[in-house]
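What follows is one chain in structure tokens, specifically the form predicted on its own.
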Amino acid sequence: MLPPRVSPSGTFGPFGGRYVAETLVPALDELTSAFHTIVFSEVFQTELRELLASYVGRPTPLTRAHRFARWLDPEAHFLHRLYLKREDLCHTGAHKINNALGQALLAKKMGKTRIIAETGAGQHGVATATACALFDLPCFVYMGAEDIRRQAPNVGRMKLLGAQVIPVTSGSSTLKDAMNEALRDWVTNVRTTHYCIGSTAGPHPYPELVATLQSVIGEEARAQCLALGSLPDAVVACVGGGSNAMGIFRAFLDDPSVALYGVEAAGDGVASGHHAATLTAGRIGVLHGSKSYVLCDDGGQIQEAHSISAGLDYPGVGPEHAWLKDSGRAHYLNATDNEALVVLDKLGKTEGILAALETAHAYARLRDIARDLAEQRGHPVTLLVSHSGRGDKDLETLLTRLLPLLPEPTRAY
């Protein structure tokens, strides 16, 4: 069954729905039917839970980040405790495997013989290639040429797993353009092909399908928090298209005491116009088959997005996030490239955890969130962060952008 916030037509209030070529309508109807009849069946759920446990490595743990919390608030005036939901410890290094594995299993049961995907940071591409290798399905991953350049390790991983990586050189050669090409492929090969969308974006039923498959993050985290004694005061996650955020938000939507915060990529600063802060500076429009907030000009033309993190430079956002913003249930902030780099460095040196650049954006606003929330509630607060992925894939960017800014270490003899 669909939760009350989404209609049978896949709309979240005024957002979502389907805005696609007629060619895709039968395929989307087929997928919607399979989603309701197969994904929610006990047979599918049992098989998926077994794979998540024995193959992905779930449940992922909660880690208390004590030293990083004290860097944010040395005297614990406003931040009591900070917990990280460690999706970086999943097989393939990020939350993306939860969705890719579920969609590949669904495609296999639907009789599809070919899988396509889009990817920005490469983590969804790696996850899809991994799932396809496991299920013996051919995999074709569309990836912007710019993202191929800056995410070379993940490109190599996809190829080693047997996927064909298809460069996209149109537009800004990033995630938006890769999704455009994947949709064109699907229109042409719709009968045999399943399009494994990586985020809570796209036409119905994809936002609901992806959120459902990623909701294991929040279900685990909520139970783990209760086992520690109480729910957090707030849950924080980075937001590009929005899958890791929806994955953890879903379990807390009906807990009014838990505030929800998403952090977008502000790039060089929202005022510069060189950013990917869709919910901060966007307007309502249609992108990739769904109505949501988008970055566009006065004529409605989609603008290019920018972020140091390849997974966040998307000029749209999942429709459920748009609904959560307008309803007031979730709050959306933003962080610049440089702010993300600073906290990524501090997290590594205080906790021994190298975060993905995407994930680092969430950490960049923790001090502000904790201070404001503590002032509202009259006591230091506990925060839970969706640590969505590890930073191995970003080493080239970190070595060129972050390392030169750091002082030489002092030698101790």
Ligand SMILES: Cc1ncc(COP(=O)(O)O)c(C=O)c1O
Contents of the next structure:
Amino acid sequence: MLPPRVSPSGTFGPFGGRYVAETLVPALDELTSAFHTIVFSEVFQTELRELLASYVGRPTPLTRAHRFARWLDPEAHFLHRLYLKREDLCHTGAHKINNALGQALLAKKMGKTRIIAETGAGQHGVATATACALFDLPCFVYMGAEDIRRQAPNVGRMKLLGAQVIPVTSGSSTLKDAMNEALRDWVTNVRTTHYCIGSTAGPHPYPELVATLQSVIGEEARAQCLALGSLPDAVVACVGGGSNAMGIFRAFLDDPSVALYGVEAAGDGVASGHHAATLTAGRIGVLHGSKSYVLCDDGGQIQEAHSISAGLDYPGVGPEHAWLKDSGRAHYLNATDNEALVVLDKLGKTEGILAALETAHAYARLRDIARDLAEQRGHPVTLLVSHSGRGDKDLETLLTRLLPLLPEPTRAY
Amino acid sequence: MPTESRLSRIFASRRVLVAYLCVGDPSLDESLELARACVRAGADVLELGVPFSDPAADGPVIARAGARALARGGGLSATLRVASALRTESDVPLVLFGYYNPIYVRGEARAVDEAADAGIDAFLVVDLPLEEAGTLRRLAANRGLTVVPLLAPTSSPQRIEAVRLAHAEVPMDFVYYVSVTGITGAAGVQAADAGTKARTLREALGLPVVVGFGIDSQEKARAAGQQADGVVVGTALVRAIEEGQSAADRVERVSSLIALLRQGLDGT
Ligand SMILES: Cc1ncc(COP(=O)(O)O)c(C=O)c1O
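Can you now output the form predicted together with the named molecule? The one shown was the form predicted on its own.
Whole complex next, starting from this chain.
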């Protein structure tokens, strides 16, 4: 586990902080102190490490993607090698379990008797439901009605795991509204309840806590790269709230030769106004307890985000990403719905790996990243991608949106 | 200076009835009418609520009102226009009530100037705890405005002490005590207990303390008001507006609710 990056007052540069109702401040103080005394203790670390190995299936492998790399760059002019950090092979199918398991274990040790969570794609909801089943904690998951529709398999999984899924119909009926509802629950039940936030968003200490629990992704990947010979030229991840990206970035922050790229969801295109590219097109504001980039109008009203991918469909982003952007340490790009669908299809057919729609956004910018970086560095580059999750949950969307775009498969014997 | 503010004068004169309105619900013009009706019926202070897209501290009644208000052009600018109109005709203390993002995006300095020009007396920002409010408090003080802190049942002695220290540094007019661990509109408030708590806080802080959340009847206003310096009515007022069948009916419902609470507070 890597040491904290957050300031003692809960900020990353000018971002972060704690913009919440007074009622919640003592709970956040309690969580911050538990985070420092419990999570960094030897006992907790040993227990979590054992669970990550025997239950989650860590370390996850690093896969070299030969055929997809050659689809991106047939002559290897700019892309030398491409490695995928396989978080899709975690139990429950995405990186979200690293965080949910850690927070559930922490909540148990804090004596909390009830867990709530918000979810977009349902991956964090499934991960939280899983951890709660394991630790015998009642679990309540808030999910936007629109997301319940488009991520139906995950809703079923949560229910089978014993969680209650509570539909949210306010606002855009997506992730931000689920988070509002979870905050309302937490204010009401704060003494007994732990709010298991699913990304590096929310008030201090959540962005730091979640990044710390996810930093296992980058720690493993960095060691795996070194074992294969060298650090990559760049690390690439999709960014919703930013947890898989922070999880893989953190281990490389002090490696100046490693460029960091986050890819946000551009929906129908940033110019269309229907997108979730917060760092690209947003402005600095306050949403869900922290100061960061947000999508909002001149009056400060939060705007609805749009993305084919429920897990990226969020008008905010974690404060550490805002700081990495403004300080220039990381770069943020974006990919449209259609660009994500095209690479998702190619990755499936060249590597036999069906990515989650969220994850696919990272792949959609690899060619541009490799080309620019190879030009800067004067040699073809090696890229490492955070393969954050698998696509099973997206079958419904893929069958309706992707299959009609594709030619009938015809293969003569 | 603070002893001369509109707010401190009213707290020195009687038990204070604070009325919350979501400005723009059901329309901006009607909000102005309803604000006048509140004052006529006996409200001492108006909280002018700026509707926000993501009201995470509010229950369904105020959240619905906010959505209606936004659809009718509500927001920070519209709320300040309503404040200006009220200020030309009345000396009633006005508290600008809302969430932080509209203020932050406007720019705190500009928001304070515009609020001061509109005749606002204080800010109450639900998602801006003391630790994050330093800049707004100083900017507001420069224009003779204050920022109202909230305290909750979960607030520790250290946080209460932090309010006392902050008040010593940049004076406040009053403190808002959230009577329940919950969101606006929460049921089951123990009004008398909340009043007792408010009195303890007043003694510790040397500041008037009002009780808010869940005050919806004459009995609760009386029970809380026996020891608190005042009470806030929010959800019940917003619900009366939601249930009103016409503009006249809404004025009628709002006026009679305020009159009832006034009686409770005055012990009549
Ligand atoms: C597979 C996968 N990747 C990425 C994300 C986006 O979240 P974050 O930016 O926190 O990694 C999600 C969210 O649901 C997800 O399910």
